[in-house]
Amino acid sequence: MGQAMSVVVAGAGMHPWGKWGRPFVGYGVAAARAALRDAGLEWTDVQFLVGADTIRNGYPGFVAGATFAQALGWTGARIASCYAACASGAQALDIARTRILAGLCDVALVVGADSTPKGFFTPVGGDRPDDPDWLRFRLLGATNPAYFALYARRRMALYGSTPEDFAAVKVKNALAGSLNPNARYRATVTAEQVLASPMVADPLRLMDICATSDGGAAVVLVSPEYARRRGLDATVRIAAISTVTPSFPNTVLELPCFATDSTAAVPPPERTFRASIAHAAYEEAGLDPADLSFAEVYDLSTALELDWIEDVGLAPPGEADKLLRAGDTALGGRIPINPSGGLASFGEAIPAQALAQVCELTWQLRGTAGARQVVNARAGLAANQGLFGHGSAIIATV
């Protein structure tokens, strides 16, 4: 893509994540303040907001756009909101950084924010027999924990990965965690206490599934010239941003949906949906995964980790318990995976987790993440994905 056609993330804010029981604006609003400081901005120098939308917290959260900018006071700034499930952080992050690169503005704010209930999620209220999200609820009593245990033993089938394997996960994540002042969960635990926790889906634990939890996120993108201009951190730029959607036929089981798409008449695509998402981002930004120093997945379980580390190319399908195994994922490894601490250490609120991810991914390239900072690091990716075939990774480079 190269540096003509980047943008400079400016600031980078969070609120911390927990369960506060307060409405999510104030999450966001607190985390937009945080990263138009960290900018050295102030909001009436903001052109663009876009809002990544909460679907469980009514009309404000379906209209997070305008939600933010009323609360942070209205200036007559254009804004977006948008809806892509877990992947509404980074589709929200591509609505500015295509504005700004069409040349229609200079400065753009980037929120996310959630207030989560207690619990699993469960679908939003009503009958839609039309709703495979509805449906597997109502049909098929599966939460989100049970497509987890579903790879979960996908994985331990295919590639002998261990329960074992599954708690180091969540040993090394707790760690990471434990030094991240936005973190939920600050403790560390042994692999002893993941092991005796309680059974939630077959195999996995109740510490090796993350939590539903409120938070918020923010980042601001500039144009280089405007940061040249007005002198601003200009260290680290969004190199690519991929939101692909899945290819015909798709062989391997996504979230909501029960059934995958048949072969019979179609050979499978030469990448998985999970795969394809950071092939399309390395394409974009002219990396491959060895140019990379680190990388925040999406482990919504501790299993779900190790597929990632594959699917993002960082080892061979079935090799990534052995990078676990030989420390190379943990923090001073050789490519350290989840140094935030990772969803185990945060939980799930929704809008806000890949902007939160782009958040570490900034103050690592910067070499401000204190005693989790990776050294020497200079290209970081993001990855996670949405409901309903929502694809979302995101490099940033120094």
Given for the second form:
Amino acid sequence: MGQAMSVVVAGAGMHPWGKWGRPFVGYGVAAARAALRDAGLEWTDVQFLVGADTIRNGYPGFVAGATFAQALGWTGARIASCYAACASGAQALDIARTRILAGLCDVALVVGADSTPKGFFTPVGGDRPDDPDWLRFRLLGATNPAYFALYARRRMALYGSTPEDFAAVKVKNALAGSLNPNARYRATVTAEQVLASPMVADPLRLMDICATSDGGAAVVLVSPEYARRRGLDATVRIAAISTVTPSFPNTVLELPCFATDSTAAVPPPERTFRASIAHAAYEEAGLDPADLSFAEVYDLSTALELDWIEDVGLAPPGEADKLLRAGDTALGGRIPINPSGGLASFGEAIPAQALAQVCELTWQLRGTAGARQVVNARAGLAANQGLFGHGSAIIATV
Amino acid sequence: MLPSKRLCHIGPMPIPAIDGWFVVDDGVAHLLGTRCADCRTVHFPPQTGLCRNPRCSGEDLAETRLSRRGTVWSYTNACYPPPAPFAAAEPYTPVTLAAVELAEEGIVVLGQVKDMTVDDLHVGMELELTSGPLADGPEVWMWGRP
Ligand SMILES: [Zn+2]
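If the structure you just shared is the form predicted on its own, then what does the corresponding form predicted in complex with its partner chain look like?
Below is the whole assembly, all chains and molecules, this chain first.
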């Protein structure tokens, strides 16, 4: 995508992640105001607001765009709300970008926030025997960490990854998170602590698995022309947003499924779903993995960070552990992964998470990430995947 | 009409926790999928209506019994009791899960593992379909020793 087809990230803002126990609206509004302040704009300048929905907070969560707009004060701005599980933020961003690129508006605000219950995610209440997300708990007791653990065990069997490698991912991300004022977990950890934490879903231990958090993130997108006119910081551009779905047959067992697609009639596609998510973003941006300065990937578990490094093309299959062991993926390394501290330091606030990744891309590319700063950051990728087949990869460049 | 074999069972038949996904026939468990008459794609859980192959417009999906043996794609357990609607046994012993690859169907199917722990499993080993009860009674398919 050429510069003419890009939009500017004029502002980014977050409400710190934690377990604050307050309504999600407040986190979203705080993040929105922070992003607007960062952009040097007022809420009344915003022509279009997109809210990333939350499904655990009643009706206001299903119409997040309206909820945030009402809380900020009705201005007549157009709104949209969308849900795509962990990819909700990316879809919300894509909707905003598209409206700007279509020339239908110049200033869009994208907001996601969540307030989460204690413990691992459980299905939404009520008996729903037609809903696979309910049935996987009912019939199998298959929690989210169970799926992460299946991937981790598979990785150990195929590539020889070890629990020590997984622990090293946590140690690395905790160190980065200790430098991030928006992270929920600010303490550094040792490999011994990770390896001594309780086993949750073999081979993953408590400290290998991301928590669920409260938090909010927001991004202000503007057209390049508007940025010029208002004298806004136009350093950071969105070069690609990939929201691809899987290609049949998807041969990886995905949350919340009971089975993969069948390869009886059609051979597997060239790329796995996760690899295809990043591939589409590189194509759209006209960039290669080698062009990246850093990446934020969805480390729902420590082991999954290693999978993602390969899926986004930064290492051949089975070789992410080598990068990790060489220190390449740490702050100060050749290609820092999750310089924000990742989900390991944040915990997951579903509709806010993809937007939090974009906040980190923005601050790194502006050179304002403080003690976490990646030297000479020119291009960053944020990748994640929402259950039910939602891909999310965003590339931002200077 | 001859009486069904099922009537010859001693004692009540276990109630399946889900209808139409598996059957226990003469004590032998089978997963039930559907197979597209046009492209032969297999679907599990059983899909009715449209074939999921995007290049096939087949609507004739017939019930088919899946292979009973496969190899472990991966496995794990739940060290803590999973939340409702799962019914956890008391006292709780970790539920073991395996994703098992069925070669003929080209499909990986997740299930609980019966009477085995993660220490008994490794990727690539063979398992066979069986069934067993959930803690509150209904029967579900499970993977077990061949
Ligand atoms: Zn078909």
